[in-house]
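The chain below stands alone, shown as structure tokens; this is the form predicted on its own.
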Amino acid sequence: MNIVIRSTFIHFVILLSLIFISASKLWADPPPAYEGRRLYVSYCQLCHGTGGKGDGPLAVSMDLNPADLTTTVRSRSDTILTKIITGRGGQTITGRVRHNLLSDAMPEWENLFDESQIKSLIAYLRFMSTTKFKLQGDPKAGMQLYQKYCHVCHGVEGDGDGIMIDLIGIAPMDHTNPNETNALSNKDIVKSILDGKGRFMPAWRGILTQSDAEALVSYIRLLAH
């Protein structure tokens, strides 16, 4: 096969994959760490600050004292810690019963979160304690273009099962291990994604900016927690 025979067949065998997933469901559930930034930045930042370091504008204005999320979390289970965003069951510290174990200041939100909403900000928390990578890029952007140019080959979930796996034969990262996307800093993934890696992952400079390839690499971090 020659190479145009064979560039045209792979454009065609990409329009047909386009069109067969179009019939489909294409959107996942945002991954847990995605929603719970969504509602970290809604409902949380404004005390705990964008890092999590309790510097957030509305503490430094009242004279609060929030908690450090980047260190504290690290050391509470799930179960605590929904405890503490709910103020379900009274902690007793040092005599006195409190809802959490953080604050004084800290709110309950029991009634306005759900479980699934609890344990998707649970996971932001986590991400956030413990990873070493800034969020560079818009997140919600990032979701939007993985959608469109990446989930072919590494699956609209992002576990690299996408429908061009069996197809050709490739075998892409799976951006829901980070023990895979922890290798690689923010400045090498932006550079896979604008210049190409290897012999499969296209170069998409020139259709992606730079801004792009950082929204994008800020929710593929997502993805992996």
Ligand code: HEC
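So the form predicted on its own is up there; where is the form predicted together with heme C?
For this one, just the chain is written down, with no partner chains and no other molecules.
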């Protein structure tokens, strides 16, 4: 009796761990620029503004204008941006102290962000300073819809490597490749989502609304950075 119960229990544990493994494998970490945007909204936009132009609500009451990140970030290396954000080390190539480059009106976030969060923030700053497309829809809603409806073909990571591609012999668009997604306007992508494309990209009208499609576009834009 005891043995039976124990072996049933062991089966139960194995089953549970299998479910757990497959569930945890199904979802990748959010893409860096997506995570970076989340951090930016909480920590940076008060000064730098939602679009990064340096026009956040706190800017008016500051002596020094928060930088327009859409123009300054382009000329900064990742190393310098990391130093600017964390306040760690000299912030110029010659290693001089930070105030040779920035005043202390820009907070130092030394112990707040870990390495991967800093990389994410930089990915979003790069997205913001290069993209010509507006994020119209809410990327968070977009991510949830993508994980529900799109990953089977476009892949958990969005790179076009979904579980269904061999099954039906297709090569869906790689949403992590900006050369592919930047060729399409927001309107083009919304249209392809709602009306379908080619033989195997389904039309989602009826399942998804215009604003669902716009949310997906925002997520796809961030996936490519």
